[in-house]
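Here you get one chain, nothing else, as structure tokens; it is the form predicted on its own.
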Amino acid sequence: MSLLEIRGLKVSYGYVEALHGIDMDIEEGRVTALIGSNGAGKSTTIKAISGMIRHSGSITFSGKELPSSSNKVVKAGIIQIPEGRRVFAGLSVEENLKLGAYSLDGKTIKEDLERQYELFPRLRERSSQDAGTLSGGEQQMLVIARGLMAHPKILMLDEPSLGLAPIVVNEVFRIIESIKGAGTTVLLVEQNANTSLKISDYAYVLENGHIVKEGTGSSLLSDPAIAAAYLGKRE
């Protein structure tokens, strides 16, 4: 049994159906990628999992139906890092991190902070700095670290490489691999198909609200149709 099972997931915006009954399995301890072009339905998928939008179909987590309330989804252990690097400007880096642990026992926060500073040394250097003054890459690191402060069982990342310089993108994906290595399950939603497939154990390709292909990251990387459509290579 998969950690997260999605069956027949449908989402509509008014009269327009954005997801047409998709099925996905997120296995524990793995990086699963959801790739596709802009508007394919990737962000809609994780918003449905997070309980942010209404949907039909079933989503089960650890064998139980996932609550439809965002607050209950978070308490269950599923944390979404939204697109856009939403830090709390006016608060320091460390204050932002502590907000990620609001639902946990305060006794563990010091240990959790140290864990994040080990994973993100740059955040330690800027722990007292206003989060709003960080660079784009540093803000992305901060929101990921803030999500990890909640001890997620599944960390869902929505376009973590968006708008970042290539050298920073490489660092972000290296961090995602480290998160997996520490035992956290990752659902990665990305337009950067090439790098996503390289670090993913399994991946789904979403087009116009339909899953059109799935397989291991390596098998999709070598698929001529995927290469032509998403990797900038000709068949």
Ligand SMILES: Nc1ncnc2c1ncn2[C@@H]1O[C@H](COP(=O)(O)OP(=O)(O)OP(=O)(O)O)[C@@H](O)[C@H]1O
Second form
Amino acid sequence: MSLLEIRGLKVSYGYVEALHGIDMDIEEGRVTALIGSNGAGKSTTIKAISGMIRHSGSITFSGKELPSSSNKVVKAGIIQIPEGRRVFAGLSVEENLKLGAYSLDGKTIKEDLERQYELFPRLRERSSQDAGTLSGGEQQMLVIARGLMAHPKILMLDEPSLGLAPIVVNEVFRIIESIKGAGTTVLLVEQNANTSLKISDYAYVLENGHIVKEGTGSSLLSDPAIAAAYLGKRE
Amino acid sequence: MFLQLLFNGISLGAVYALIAVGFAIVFSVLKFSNFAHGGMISICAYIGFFFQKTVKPTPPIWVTILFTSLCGIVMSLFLDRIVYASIRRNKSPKNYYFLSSLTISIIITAILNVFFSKNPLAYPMLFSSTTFNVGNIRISRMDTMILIVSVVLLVLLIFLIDKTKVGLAMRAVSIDPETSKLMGINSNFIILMTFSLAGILAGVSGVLLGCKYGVFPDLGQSMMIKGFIASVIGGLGSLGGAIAAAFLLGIIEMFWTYVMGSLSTPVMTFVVMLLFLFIRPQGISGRFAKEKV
Ligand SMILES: Nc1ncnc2c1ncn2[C@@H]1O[C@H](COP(=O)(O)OP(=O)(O)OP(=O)(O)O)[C@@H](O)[C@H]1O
Ligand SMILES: [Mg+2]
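The structure above corresponds to the form predicted on its own; please give the structure of the form predicted in complex with the ligand next.
Let's see the whole complex now, leading with the same chain.
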């Protein structure tokens, strides 16, 4: 049994169906990648899991039906790091981190903050700075750290490398590997297919709301069709 | 004379601050100006009045304030349930909030007008003597009581918002409701908290205003305008800005009335608001001003 099992997941925006019934398995302790081009439905999938939008089909977590309201999903330990670096501008870096731990009882908050500051030293230097004034790279680090504050069982990252300089992108992927190293299950949504396939154990390819391909990261990397469509190589 | 006017101005400003914060708190979380607050203040003033008058032995004023605040919470939540919740559910435009909150205030005032006359009902005397002297300035006991109660409430509220987990969650929702959900914040709970706080503020300001001006149907609506203006000057949705602006407004009003007479006071308030919007359209705090109604 996988940690998260998605069966026949459908999502509609108004009358337009964005996901046409997809199946996915997310294995415990692994990095699972979901790749696809713009508008394929990657964010929609993550939002459906998070309980941010209504869906049909079933999502089970450790064998039990996942609750449909977002606060209960978070409480269960499924944490989404949304696309576009959504920090709370106007709140300090530390307040942002504390919000990440909102679903916990607050007993471990000191140690948790300390752990994130060790992982992300730049955040410690800026702990009282307005999060809205951080650089793009720092904001991305902050939202990842904020997600980790919740002790996630599954961490879902939506395009964490988008719009970052190559050196920061490498940093982000290094962090994702260390998150995996710590035993956290990761669902990674990326357009940067090359790097994400390299660090993922298993991957799904989404096109227009359908899963069109799946396989281990390395098998997809060597698949000529994938290479042509997503890796910028010629067949 | 100067010190006395200043003191009265601060005391008046403190009540305006309660009203302004009642607005600002709902505005910052739900992004609409809750004009029903005025009607709520009127009802609360009557509730406090009859509680104080009928309960025997006559309760101390803080018991009345407490009781009225509880009623304020209940009414505020009731209002949210029957009116605003359905607007939220249907994702209707913000204008709906504006229109319905204004309508509610008007309806409440109209109903009160049916049952009560326009002549103010005076709260029973709270103090055996009405003033005391500090040096050579005469200070009204009533104004002192109002100032103390308001400041205590404001301090508690600021503590709640700035230092507690719920307060942090409220600020997060006011900044970005979608991302707040991803933190596991239950937006319904935050909305409940917001309306409860607004209810408490309506309850306390209702009793205090009733003590000061007597109780009449238009009490809340007329005072609400001052609170609204303060929250606009302060930068809608900003608590600190609203409080600062409310004190400023109270003080200016006192001095203006002393110099120019009370007839022109309402004009003064609007002039101050317009001046402020002109000089500093983003409000004292510089946030949220673009979304004002
Ligand atoms: N709130 C919405 N209302 C209507 N349609 C939407 C909404 N959000 C997404 N869609 C549509 O659903 C489809 C999938 O969108 P989604 O955001 O999931 O794509 P994505 O794979 O995350 O793309 P990107 O890589 O650009 O982020 C798109 O056609 C999009 O236009
Ligand atoms: Mg997306």
